[in-house]
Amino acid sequence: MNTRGLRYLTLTLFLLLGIAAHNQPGQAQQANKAFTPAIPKTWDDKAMDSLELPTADPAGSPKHISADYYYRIPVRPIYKSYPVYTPGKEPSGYEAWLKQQEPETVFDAATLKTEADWIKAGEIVFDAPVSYDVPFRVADVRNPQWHEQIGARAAKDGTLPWFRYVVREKGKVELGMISCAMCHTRVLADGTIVKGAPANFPFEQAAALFMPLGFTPERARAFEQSFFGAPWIKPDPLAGLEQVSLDQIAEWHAAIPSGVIGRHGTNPLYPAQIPNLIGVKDQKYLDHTGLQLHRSVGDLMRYSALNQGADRLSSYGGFIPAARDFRTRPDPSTQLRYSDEQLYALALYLYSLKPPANPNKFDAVARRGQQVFKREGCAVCHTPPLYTNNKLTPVDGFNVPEDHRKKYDILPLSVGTDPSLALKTRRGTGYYKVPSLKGVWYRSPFEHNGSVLTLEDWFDPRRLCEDYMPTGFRGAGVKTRAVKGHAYGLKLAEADRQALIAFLKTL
């Protein structure tokens, strides 16, 4: 990704890995066992051709860059990074100490001897920033007023796990961000850090505060078109953008709550709930819209590469998001990518992630809820033990092509949720995947666009009414709207509803 792309990547993008070898001899032997990885090529032209579902309007289905182009992109160096603290929690002399540190790159595949080594290296990739001092700076995270405005929850050790200090030049400390961790790290109410969970840093509100200071109206519009443009869709979801003011664009983003993001390829009016990466190894489709098949570790590597900017080099019916003129690809030497080894390590790390300890006990009420779950047929779609059947469900307004029924795992029904993300964005396939219910106790908000904050809200029948006030994402200028679809469970007796919710929180 070029410097300009990094500069505007404001919206996209420690459970320390415990290898308790000294306490568990059997695990020590396993952890120290020699490991010779079979690292697939990330960018394999044949694999890329079958990787993704077509877009809902096939005219916009992406034509990705070639392997030749991809491997001419320089590999991104990964620098050693350091924790960022909230004001008042930083160790004495920390800033001066940071300025004395030498620049150091920290990923070297030649030193990785065991599977545990590769997983630990993958955590380094997960945490690695790709943007420095943009959009936020060291002065921001050291400013108590900035924290008051943003309202981010700090970890129990006083750190902000979404940011890292980076030293690329001795004496110069930069604020690193836009890492995998920035979108996929959550701080629980007790200050516990959960890596892989949907982030609860308020990205969009922070970006909205920055936008009037860091953008001209022209640049803001160019950013919106680059990140969210899908001009082959009719009507164009960004039609009239040239007339939209900077303040209005900022309002779009300010209306997106924590846990939801207008990631590239979506739309600030149709954002996506940040997905959970814990358990990703068991998912057959990636993205809420089931955009990409997940058949192997190589596919997860490809997904990571695409979402670190390579998909913005693709041509969507002639529209190239990363191009200055939206038509001409930049020279590959102006971009950056991760190496195959880095992406393989990252994938192993993601596969290794475990959920936090669940405080919700499987008591008599939850046991009753389990019976309600079975009685109401919830397991048809949310099949144990994964609590998903790993299938796709078409959205209202999408006609399933006949060949899709042979290629993909499709349920013959729609649950009636808002189809906008699946039909009006360049990530739209015409489908939503059936989500897993595992971990719902820690990963709100819910629905593909995060419209409701709690399970209690989701099972509230009032959400189907037009005068309902969504507790999660509403949309800019929206006070009330219905959160339609998935009416299952809305007619339960109150005791059964509470029991079902209690059961779901134990998963």
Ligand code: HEC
Contents of the next structure:
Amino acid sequence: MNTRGLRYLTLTLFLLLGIAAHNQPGQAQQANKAFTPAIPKTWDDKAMDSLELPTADPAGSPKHISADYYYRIPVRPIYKSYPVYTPGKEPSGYEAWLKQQEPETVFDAATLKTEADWIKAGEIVFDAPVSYDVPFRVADVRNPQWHEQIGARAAKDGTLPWFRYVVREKGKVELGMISCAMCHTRVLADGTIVKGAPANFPFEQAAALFMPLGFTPERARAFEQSFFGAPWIKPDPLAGLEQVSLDQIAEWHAAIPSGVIGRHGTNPLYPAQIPNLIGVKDQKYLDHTGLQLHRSVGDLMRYSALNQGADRLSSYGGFIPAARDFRTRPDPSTQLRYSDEQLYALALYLYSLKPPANPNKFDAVARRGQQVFKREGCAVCHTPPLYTNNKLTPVDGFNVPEDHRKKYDILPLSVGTDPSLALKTRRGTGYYKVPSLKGVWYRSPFEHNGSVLTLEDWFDPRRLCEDYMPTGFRGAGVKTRAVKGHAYGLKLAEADRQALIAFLKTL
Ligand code: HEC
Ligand code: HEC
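Now show me the form predicted together with this ligand, since the one above was the form predicted alone.
Now the full complex is given, and it begins with the chain already shown.
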């Protein structure tokens, strides 16, 4: 494999891990009183056992690594990092100045006194890259043509908040990426950076550009299997992968728009919309499929640890995604993890995230929209003040096991959206959770696959027709398809529809 291939592989391999360090002011709360953190043990075998819902076909429900294995994984150092600017916006002499900087590690739990200190340190973890010069390089982000091809929007201050420069060795400046911030930071139309909101950088499309340029088909297929394999599901969602060409695989990924990610454990043909982390504290279930319970701060730490790499070491009915042969678990010394302190700080930071100031006023039209919202029964599921009832809806084709009704909060009906993500992936539980409607004014696309770009499209009845052209994620080679299900609000008179949307934009 050449360097391009390697860069692609590593990007995709790392897609989802995350960390980065920087010193810009965040949205951290200012809580300056003395604070004694009660740091839960992240990998507590007992807490891990009851953490997740079983997979839709429980034959593949993961057996996670043991606490003993987990704590033998070395902790990744977090280096000080620096903003990346879009071409033409970089302060003069910046590159030379970066080359003068000494390498410095920045997370030190011993120096954290107040809750505000912990939250600030959590932002460092949120921003810390875990991948350097892979798959994109310093030369790419400094190249105006790369930006033209990718079409990303820079922030008001000229920065690209999805990337950071890192100095791990004096004189050598690397491009850091795959932080939590990479997928969970948004730049609004006016250039405001909103941390915790779904990213609007087309990572999948940018990565797909590299793919055909020297990535062997064998490596590409091994990667797809590692990231998306769920071989216990019948029929195997990746059946026939051995025959799939490299160009075809690149096309799968190129078809995934910004705000949607072929996250490990999903599938490039039914990827996941990036959810909003602002307000995550109130979410009882995590992931679109409600895969993980969120009972405590410890569970959010477990979510980050699993999704940072540890779930790839789990055995899904004998299938181990991180293993070269998909069977033999690698030695813990070859892996990296966050420390419990880092995960705790990160969770406090996520809990502290605040939405941007909403420019949409609650006027007469919005008030009318609120009446429509009530009249149409939206509040049954999108219950104020969270605008979710925090329940799960079974997807079409899933038979709810009897014990689930006692263990989980399950609505007695399906909303009828595409069941693929919930049935045919490693993250699939047979359910979708009711998402919160807060923040719909600053985020998009909508629906678990991100199939529609706007609320206008979500409430457009034409989306139920097979000749509909989805405005968000469509799928490789797909020109038209129905975005089915969730028929609520599709039969409204035009004025009511507009009013409903106006109301939703005030949330
Ligand atoms: C490559 C992109 C990517 C990276 C990197 C990433 N995430 Fe995510 N995150 C996603 C996607 C996509 C989902 C939705 C997955 C699903 O629904 O199955 C998600 C879901 C979540 C959720 C669940 C939210 C909810 O309400 O359901 C949390 C919490 C979260 N991420 C936190 C983090 C943290 C913390 C990090 C860094 C340690 C991180 N993410 C790194 C893309 C990413
Ligand atoms: C029976 C429960 C239920 C009712 C009633 C309901 N919804 Fe939903 N809503 C859901 C579920 C579940 C989803 C997620 C579906 C998916 O992603 O497949 C959803 C998704 C949405 C989304 C997309 C959110 C996102 O972040 O992608 C919006 C907007 C929405 N609903 C608005 C409404 C409005 C407005 C009404 C009333 C006209 C309504 N819903 C009625 C359960 C419901």
